[in-house]
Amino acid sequence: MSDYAIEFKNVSKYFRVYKGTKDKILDLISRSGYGERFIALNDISFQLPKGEVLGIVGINGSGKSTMSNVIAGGLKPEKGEVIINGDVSLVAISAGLNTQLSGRDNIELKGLMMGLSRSEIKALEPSIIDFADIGRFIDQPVKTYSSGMKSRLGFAISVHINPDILVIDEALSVGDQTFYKKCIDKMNEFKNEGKTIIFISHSTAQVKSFCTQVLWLEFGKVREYGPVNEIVEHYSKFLNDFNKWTAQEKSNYRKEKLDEQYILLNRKKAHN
């Protein structure tokens, strides 16, 4: 039994990108294929240990999210490896809902896709509903709802169905004050029972509150990875020099490693 809850093993992710019909025809008859790549992961390889509460940082578009559906399995790599040892649950606004359904039917979708009993979801559906708050709304089609409202009620079935590992990607940004700490109150819970848990958020704060490890990602690869303290202190001097570029110097930035993230296939075919 391995004593790791998440293991990458030079995994990488990446997503087709075509400029009009043509391109995506090629690519479909090319053996080696046509159009571009966007390589949102880029060879990745971690070993997160079971019981770690890991925080992920990063700027936007550097792969955070990407990480996150990989790791709740709704991605699969084109290249690597990656192991999960346990049930995964994913909290991110709106992920993993059904909008066209109501969030009492959610609350039953959900817990047959985790493996419980319609008994044992029945059992659990109060304690769901007293936690997501959303009052009415919870027999209303869930494309009614505000991207607050659809927070609160993902992460209530995710907790009660109560998974190996809980990822948390940027559904604490949304919400008032008394719910963020109620959220916060019941990872505390986990993480005394000794869950996995990923924590992906722009506050560094939190992370640093929160977290015992911590993974930087700059543009699909890992920057650093360690001790919370440690990489949230490098990761907080980055972001201090970051926000003092001017808009031209940090467009430039994003633009250079943005660039490194494409790949050109059948480069001649596609200058002729």
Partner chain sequence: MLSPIKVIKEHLENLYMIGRLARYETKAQYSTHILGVLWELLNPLFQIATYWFVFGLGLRGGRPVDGQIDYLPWLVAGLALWFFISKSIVQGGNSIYARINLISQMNFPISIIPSFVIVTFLTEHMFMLVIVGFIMVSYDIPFTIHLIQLPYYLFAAFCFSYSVALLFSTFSSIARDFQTLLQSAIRMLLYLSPILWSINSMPEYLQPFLKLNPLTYLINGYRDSLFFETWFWELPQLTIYFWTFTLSIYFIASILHVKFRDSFADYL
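Same protein, the form predicted together with the partner chain this time rather than the form predicted on its own?
The text that comes after this line covers the one chain and nothing more.
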């Protein structure tokens, strides 16, 4: 058994971009593919030892959420290898709850989909309900919940099904201070049990206070990876500089970098 919780070896994830239906059809029938690809993750390699708390930072569009979905196993990369040692549970703002069903039903549904048996879920139910702290709403359909309640329930379910690796994708940004504190306590408990946490956040303060390692993504590439203090310092400095730019400069920079993320597949091959 490896000492690493997560290993990425030259991982690239592309998304298909079509200009029209013709591209789409040609892409389907040709062996080598046709049309454009957007490189959401570009040749990413890193190793995360077990028990670390990894913060993933980066400006919008840098590939943070793609990364979290790849780690959770929902998205499969086109190139490279992802090795995950353990069960992963993802907490995202769109928590994957069925809005027609009650909170209680969602607990079982999510548990089932994560591979738990009914008795295991029943045993966890009281502590999930207690943690989510949504009172009698637990038996109401989730569509009647406020966004804070939804994220609390989503978070409560994900942490209680006892994953080896917990991925938190900006899910804490909607909760209030009390809930945030509760989550941090729970995550510290996780941390002390030697479990691995991936923490995706826009708040450098949160990352600094909680993470041990930081991965800084920029336009699908790893810009820096290392211990928290060093990387957060560099990232904060970058953000400071970046925020001083005019809107025009920012937009030009973004555009230039984004253009680099598109590749055009060989059109000649597509006709074979």
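Take the two forms, superpose them, and find the largest set of C-alpha atoms that agree within 1.5 Å; that set is the rigid core. Residue numbers count along the first chain shown, from 1. Note that the structure is a prediction, hence the values are computed from the model and not measured.
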Task: C-alpha of M114 off by 2 Å or more between the two forms on rigid core - done: yes
Open item on the list: For a quick test of reading the superposition: does G73 move by 2 Å or more at the CA between the two forms, rigid core aligned?
Closed with: no
Task: Threshold 2 Å Cα movement between the two forms at I134, rigid core reference - done: yes
